[in-house]
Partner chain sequence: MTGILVIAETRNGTIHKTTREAAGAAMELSRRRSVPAAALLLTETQLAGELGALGFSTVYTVEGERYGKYNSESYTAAAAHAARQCSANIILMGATGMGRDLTARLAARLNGALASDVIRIHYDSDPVSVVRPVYSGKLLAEVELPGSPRIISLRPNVFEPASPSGQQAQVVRLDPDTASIRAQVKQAIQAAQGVLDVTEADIIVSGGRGVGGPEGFGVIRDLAQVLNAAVGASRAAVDSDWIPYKHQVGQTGKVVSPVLYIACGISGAIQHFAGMGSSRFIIAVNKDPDAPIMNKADFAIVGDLFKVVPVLKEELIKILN
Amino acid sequence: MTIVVILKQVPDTEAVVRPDPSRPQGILTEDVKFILNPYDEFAVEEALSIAESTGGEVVGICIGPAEAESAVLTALAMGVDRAMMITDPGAVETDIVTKGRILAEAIKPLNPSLVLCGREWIDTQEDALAAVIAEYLDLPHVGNVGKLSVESSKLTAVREMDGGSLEIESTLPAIVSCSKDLNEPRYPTLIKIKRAKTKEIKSVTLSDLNLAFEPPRSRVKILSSPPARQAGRVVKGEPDATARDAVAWLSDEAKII
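Would you share the structure of the sequence above as one chain, the form predicted alone?
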């Protein structure tokens, strides 16, 4: 069984991200640490667990700049067998629909039984990639999966819902997006981190995939920081008086109550 995992590099969740004034869609990268998208780690862990029980191969595919190799190396250190990187600016800077089309073309020759994605990208909070890939490959798609079991010809997935859960069966091959409830990602050992550097990372261009540059169907118009947080107000005095002042402020000025 071949399992494909989609990978993406994103800013660390603790990084202070600031817009780049010279690039409406970009951020200032100085002093920003980049990591493998956390939801992709759940997808990688699930792929490895399935492959370990079936004897299959796990292949990672990443669209991103050359610097995204560090995120790919993280996946390889976790246990992914080999990886593919698509670094063309036309692929990196396009929208999620076009990225899905590009990834679908990269996936086709691998003929995988299963494609796993993280539920969303934490930098742009886009969660449609798995559905887009499934549409271009004409395969079943199950999203936001918190429990997954795979047999020879089908999968059973559980998606948590308000007040209950939904169990879904699908034939293979299929596309699945993974939530954080699915598993606990493993931490690579030092030996595996070193071995990751010897694993294959194949560079693939749009021309290799017989694709031409396609203008994005949508683009980020502007990226801005949230407004500065206003200073809080301290209310002092006797309890009855401070309570009245606090309620009056919350009602008349803050408009919270």
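C-alpha atoms forming the largest set that superposes within 1.5 Å between two forms make up the rigid core. The structure presented is a predicted model; accordingly, all values stated were derived computationally and were not measured. Positions refer to the first chain, counted from 1. Compared with the form predicted together with its partner chain:
- Once you line up the core between the two forms, the Cα of E238 ends up 2 Å or more from where it was.
- Core-superposed comparison between the two forms: the Cα of V16 travels less than 2 Å.
Please could you give me the other form, the form predicted together with its partner chain, since above is the form predicted alone?
FYI, this one's just the chain on its own, none of its partners or other molecules.
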């Protein structure tokens, strides 16, 4: 079976991100290390282990600027067979729903049995991709999957949701977004990184996909830093009083309960 994995490059989780004063919808990228979206690694791992047991090809598709090739290389080093990159600004600088539509068009000719993506993009904090692609391909999707088994014509997935989980059975083809409980992604070793450089990365344009430029449905107007997190509060005293303070803080300031 052919499995498609959606890839994205994002700033490292520990990176200091600051709005770019000259372009307030973007961030300053110097001193920022970029990586393959961590959740995408779970998708890649899952795709590879399914392909290893069923046979078949794993194709990575990435929307991103040319520099995102390093994230694609990470996926290729992990074992993805070949990749496609869509670097059109009209695809790179648009919203997630439009991206999903573009990806759906790119996926169609591959006719995959399964499309996998990470449960969330950690940069934009969006987790809509699986559902959007599925909708444009008119296929079922299961989001935030922590356990997955794939047979020839159906899959069984455990979707994690709001403190519990749902066991879902779906026909194939289907789109699944992967959470970190799914597996332990393999390590892109030096030898595999070297071999990845010889693998195909095909550049695909919007016109290759017969898509015209479409204005974004949503766009970031401005990025700003949230109000500086208050320095931690230290309280001491009677247990009753300190515990009450903590609960008040949890509900009024942290707004967790």
